[in-house]
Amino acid sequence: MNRVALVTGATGGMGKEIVKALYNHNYDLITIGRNEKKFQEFLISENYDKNHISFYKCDITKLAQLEILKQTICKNYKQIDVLINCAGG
C-alpha cells in the first residue's frame, strides 16, 4: 500500500510543486483546492495515473465546505501519512 498525502492548495503554486515531488515519490494524493478545471488540465499535462489522486473542490475559508469534505475523507480514506497546508486565506 501507498502512502497518502493530503496537499490543500493544489492547483497552483508551491502545492502544485509539492504535488508533482510526492507524486514522483509514489503517494496516493489527496488534493484539495478550488479550481477542479485547472487542476485536471495540470494532471493531463504531467500524464500522471489519475488512480493514484483524487481532487476535491474545497474553499477552505467555508466551514460547511470543510465539514463535507473532512466527512468525505474519513470515509475514503483510512489514514493520511502527510498533511501539507498550502492554501492561502
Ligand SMILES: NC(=O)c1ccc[n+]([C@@H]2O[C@H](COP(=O)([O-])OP(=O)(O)OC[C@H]3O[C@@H](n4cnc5c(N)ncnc54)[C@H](OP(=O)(O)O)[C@@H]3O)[C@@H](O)[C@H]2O)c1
The other form holds:
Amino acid sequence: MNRVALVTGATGGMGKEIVKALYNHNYDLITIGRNEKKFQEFLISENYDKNHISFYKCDITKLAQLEILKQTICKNYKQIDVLINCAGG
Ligand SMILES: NC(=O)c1ccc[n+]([C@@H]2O[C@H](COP(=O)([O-])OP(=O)(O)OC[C@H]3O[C@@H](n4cnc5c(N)ncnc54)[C@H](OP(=O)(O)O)[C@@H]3O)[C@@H](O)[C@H]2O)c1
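Can you return the structure of this protein in the form predicted in complex with this ligand rather than the form predicted on its own?
Below: every chain and molecule of the assembly, starting with the one above.
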C-alpha cells in the first residue's frame, strides 16, 4: 500500500512541484485547492493516474469548507503520512 500525502495549494507554485516529487516517489496524493479546472489541466499535462491522485475543492480560509473537507478526508482515508501546507496567500 502506498503512503498517503496531503498537499494544500497543490495546483500551483511550490505545492505543484512537491506533488510531482511525491507522485514520482509512489505516494498517493490528496490535493487541495480552489480551482478544479487548474487541477484537471495539471493531471492531463503530467499524464497522472487518477487512482493515485485526488482533488478536493476547498478554500482553506473558509472554516465551513474546512470542516467538510476534514470529514470527507477522515471518511475516505485511514491515515495521512505526510502533510504539506502550501496554499498561497
Ligand atoms: N514562493 C515563494 O518565494 C515563497 C516564499 C516564502 C513563503 N512562501 C509561502 O509558501 C506558500 C506557497 O507559496 P507559492 O508561491 O508556491 O504559492 P502560490 O503559487 O501563491 O499558491 C499555490 C496554490 O495555493 C492555492 N491557494 C491559494 N489560496 C488558497 C486558499 N485560500 N485555499 C486553497 N488553496 C489556495 C492556489 O490554488 P487554487 O487556485 O487552486 O486555489 C495556488 O495555485 C505560500 O503560503 C507562500 O506564502 C512562498
